[in-house]
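First comes one chain, alone, set out as C-alpha cells in the form predicted alone.
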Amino acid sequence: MITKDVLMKIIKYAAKAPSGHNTQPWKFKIGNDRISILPDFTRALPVVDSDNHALYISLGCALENLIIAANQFDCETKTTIHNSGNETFIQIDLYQSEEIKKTDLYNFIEKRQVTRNKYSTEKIQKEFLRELFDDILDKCLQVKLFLSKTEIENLTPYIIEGSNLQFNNKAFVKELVSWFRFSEKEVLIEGDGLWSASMGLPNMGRCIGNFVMKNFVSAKSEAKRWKKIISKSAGFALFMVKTNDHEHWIKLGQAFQRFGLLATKMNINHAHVNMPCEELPVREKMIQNYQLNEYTPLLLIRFGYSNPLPYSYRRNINEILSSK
C-alpha cells in the first residue's frame, strides 16, 4: 500500500497547478492507493467562467502535475473521469512500480509560473516551438499559433474587444477585485488569489487597492495596457477542443500544463490572455473568421522571454483535502 505521506507529497505537487484568478478550485480525496480530484464550486467564477470550463481546465492541470509527481515517487497511474449529474470528478488509482518511466518535467512543477509582465520581442527558436507544441497535439485538441507581426496585429482587436466587454461589466470587475490580494499580509492569510506583487504591482492594502481599481482602472486604460503587452510578446497560442465538455476541458488542462512545464524548462515565460475566449460574441467571431470549424477556443496564451515575478501563493494542504 502506498503510504499517506507519499500521497500527501503527490497532492502538494498537484496543487501547484494554475487556475483562473488563482482560485484553486479543487479538493483532493485520499483513498486506498487512490486520489480523487473534485471540483470545488465554492471557488467558481460565475461571471467570467459561467460554464465552469476554466475550472475544469484547472483540474486537468492539477491532474497532469499529479501524474508526473506520482511517477517520480515510483507510482504508475490509471485515470478515470466520472460524471455524476452536473459534477465531474477525476479518480486516479496508483500502483507501485520501480520501472516507471519518469520525466524531468517534475523538476519544473514548482518553478513554473504565470508571468504577467512585459516580454521581450525576441522570437522563439523553431526547434523550441516544435518541442513545445508537437507534444500536445491530439485528435480532440488543437493549437493555433500567432507568431508573425501581422498575425499578432490581426489577433489584437479580438483581445481588446474582449477586454472592453469585461471592464465595462461591473459584475466582472467586482468578481475580479474580490480575488485581488493587495498586500503580502492579505495573501499570507488567504493563500490564494491574484497577489499584486505577482502582477508587477506594489503592495497597497485593500482600501487603497479598491480605490485604485475603482478610479483608475477602466476599459480604456486596460485596452492601452494590453496593446503595450501584446506588442511585447514573442507569440500567442490558442488552445482549442473539438468537443466542448468536461472531459475535454480536463484533457486541455493536461495539455496546457505540459506546455507550461516545457516552457519553464526552456526559460520561456507564459501568461493567459483569455478575454476573447471568455466573451462568447468574440469567441464566435474568432471561430468564424479563423475558420476554426468544429473547434472551440478556450485558452489564449502569450509567451516569450522575460524576468520572473514573485510566485503566487497556495493554500495549506489541509484546506484542500476533502472529508466527503
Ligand SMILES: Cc1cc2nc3c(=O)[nH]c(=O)nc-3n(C[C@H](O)[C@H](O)[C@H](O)COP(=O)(O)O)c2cc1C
Second form
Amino acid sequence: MITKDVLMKIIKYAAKAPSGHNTQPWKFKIGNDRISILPDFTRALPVVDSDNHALYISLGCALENLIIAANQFDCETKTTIHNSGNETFIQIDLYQSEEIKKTDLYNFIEKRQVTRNKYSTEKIQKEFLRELFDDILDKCLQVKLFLSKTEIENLTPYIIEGSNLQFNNKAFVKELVSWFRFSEKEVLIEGDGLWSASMGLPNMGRCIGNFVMKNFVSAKSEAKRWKKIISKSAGFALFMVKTNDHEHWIKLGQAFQRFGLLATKMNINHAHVNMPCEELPVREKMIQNYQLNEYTPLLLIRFGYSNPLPYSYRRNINEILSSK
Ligand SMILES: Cc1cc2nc3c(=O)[nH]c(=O)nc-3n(C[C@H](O)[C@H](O)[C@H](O)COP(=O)(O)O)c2cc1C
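Complement to the form predicted alone: the form predicted together with this ligand:
Full assembly next; the chain just shown is listed first.
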C-alpha cells in the first residue's frame, strides 16, 4: 500500500499546476492507492469562463503533474475520467512498480511559471519547436503556430478585439480584480490569485490597486500594452480540441502542461493571451477565417525568451484535500 506521506507529496506537485486567475479550482481526495481530482466550483470564474472549459483545462494540468510526480515516486498510474451529468472528476489509481520510465520533466514542475513580461525578439530554433509540439498532439488535439512577422501581425486584431470586449465589460473587470492580490501580505493570507509581483507589477496594496485599476487601466491602455507585448514574442501557439467537452478539456490541459514543462526545460518562457478564445464572437471569427473547421481554439499562448518573475503562490495542502 502506498503511504499517505507519498500520496501527499504527489498532490503537492499536482497543485503546482497553472490555473485560470490562479484560482486552483481543485480538490484532491485520497483513497486506498488512489487519488481523485475533483472540480471545486466555488472557485469557478463565471464571467470569463462561463462553460468552465478553463477550469477543466486546469484540472488536466494538475493531472499531468500528478502522473509525472507519481512516476517519480515509483508509482504507475491508471487514469479514469468519470462523468455524471454536469460534473466530471478524475480518478487516478496508483500501483507501486520498480520498472517505471521516469521523465526528467519532474525537475521542472517547480521551475515552471507563466511569465507575463516582455520577451526578446529572438526566434526559437526549428528543432526546439518540433520538440515542444510534436509530442503533445494527437487526433483530438491540435496546435496552430504563428511564427512569422506577418502571421503574428494578422493575429493581432483578434487579440485586441478580445481584450477590448473584456475591458469594456464591467463584470469581467470586477471578477479579474477580485482575484488580484495587490501585496505579498494579501497573497500570503489567501495563497491564490494573481499576485502583482508575479505579473511584473509593484506591490501597492488593495486601496491603491483598486484606484489604479479604476483610473489607469482601460480597454485603450490594455490594447496599447498588448500591441507592444505581441510584437516582442517569438511566436504564438493556439491549442485546440476536436470535441469540445470536459474530457477533451482535461486532455488539452495535460498537453498544455507538458508544453509548459518542456518549454521550462528549454529555458523558453510562455504566457496566456486567451482573450480571442474566451470571447465567443472573436473565437467564431478565428474559426472561420483560419478555417479551423471542426477544431475549437481554447488557449492562445505566446512564447519566447525572457527573465523569470517571482513565483505565484499556492494554498496550503490542507485546504485542497476533499473531506467528501
Ligand atoms: C486554463 C488556463 C487559463 C489561463 N488564462 C490566463 C489568461 O487569460 N491570462 C493570463 O495572464 N494568465 C492565464 N493563465 C495563467 C494563470 O494565471 C497562472 O497559471 C496562474 O496565475 C498561476 O501562475 P503560474 O502558472 O506561474 O504558477 C491561465 C492558466 C490556465 C491553466
